[in-house]
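Listed next as structure tokens is one chain, alone, in the form predicted alone.
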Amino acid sequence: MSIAQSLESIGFLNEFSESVLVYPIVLSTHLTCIALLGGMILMTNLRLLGLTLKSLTITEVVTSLRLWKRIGGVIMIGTGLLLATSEATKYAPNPFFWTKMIILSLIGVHALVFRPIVYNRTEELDRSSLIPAKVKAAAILSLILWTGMFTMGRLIAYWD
């Protein structure tokens, strides 16, 4: 608790939490970078499973989203980031928070593990007649990640 409440204050840090202008403007623009990456990821992943998107090949649908993911990614870490230490004692106990700090982080293992062997090998699935069980795996379970760090996101806030 204690570095939690070193974080907060930390003067930028207590202004920023107590800003009526600031403080919503950031949060707003943190869940709209939520919404529109998960979006993306959906549109990926339901393409890996064969489910969406047939007309356009695997490494359309992957290489057309790469960038805008990549900086609505960095968009939604680094407002999350201000969020969560502007009000570190708030979520320091949280066990939501918790959880989707861990989810957050076997979302970062599921991209070491299968950007090698599906992400980067779009041209290959392309050649494929089927669509092999190791690309859909990888889709699922990054279904399951997503959601379930979108879910835990949203649990923050219900929890006292």
Second form
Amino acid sequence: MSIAQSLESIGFLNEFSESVLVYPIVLSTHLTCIALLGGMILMTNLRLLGLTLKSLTITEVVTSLRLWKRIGGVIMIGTGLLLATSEATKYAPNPFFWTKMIILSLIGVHALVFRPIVYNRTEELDRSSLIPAKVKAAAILSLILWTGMFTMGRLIAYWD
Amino acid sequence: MILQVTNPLNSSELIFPTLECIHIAGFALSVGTIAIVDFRLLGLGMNHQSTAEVAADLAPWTLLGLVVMLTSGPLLFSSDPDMYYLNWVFDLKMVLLLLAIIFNYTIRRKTAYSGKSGTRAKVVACVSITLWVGVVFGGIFLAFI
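Let me have the form predicted in complex with its partner chain next, following on from the form predicted alone.
Entire complex below, previous chain first.
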């Protein structure tokens, strides 16, 4: 039995994907988190680019949205794991799924690279009058990665 | 239906998923920005700033998101109107959407700009979040019913 098959056959995951109600509830929760998280990530990056929320400092925007983004992120990964593992044999050969996972890991790399030099140094950014190139790069890359992320997520359903 | 048969949307396999992605981007923008204001009303973020200022800053983005959502949505609908027309979840979603939009631009708007932060403001924020989450759930459930 392949890894995907054995994953799928785990009792509760099997019941989960067969359930008429639970599966759409988990999928809706996953999508709700995308809406909340997506909107917040977008606003954070647009603030970094100086395009919105200018009555607030970058520090305020980044710090007050951080907790919500973390909560949303945890729920999104949790529900995403349920969705993917319960139908592991469908996901395993799906190129869109793997592209999405590669983008997800690139988002991790983005955080490792830019958190110490941009997102954790917002007070410095608030003091400077122009937007440094590294900040623009961080914001634009983040927007591209997240757009790729939800596009691939949607396309998973269209591969057969 | 004639609309469905001659609809150019059904001429390519790529158009529907592309529209879906645009639809998702639109509601992420609108629902995400609405949620930020609602969280501010609840006193759960951006507390150094007045709700009115946060709301005013985000209003154009919310509107942009709504426009994208309300353009792509009817196009998605037109690809298979019979399926949606006969689906009670779709009706429910439309009722929730209508309520959410009306609520957003009446009671919630007034509350956000009034500067009040009591229980009333918190109730308004909760109603707003509930309505919009209901719309998102409706969108997924209509494909499963």
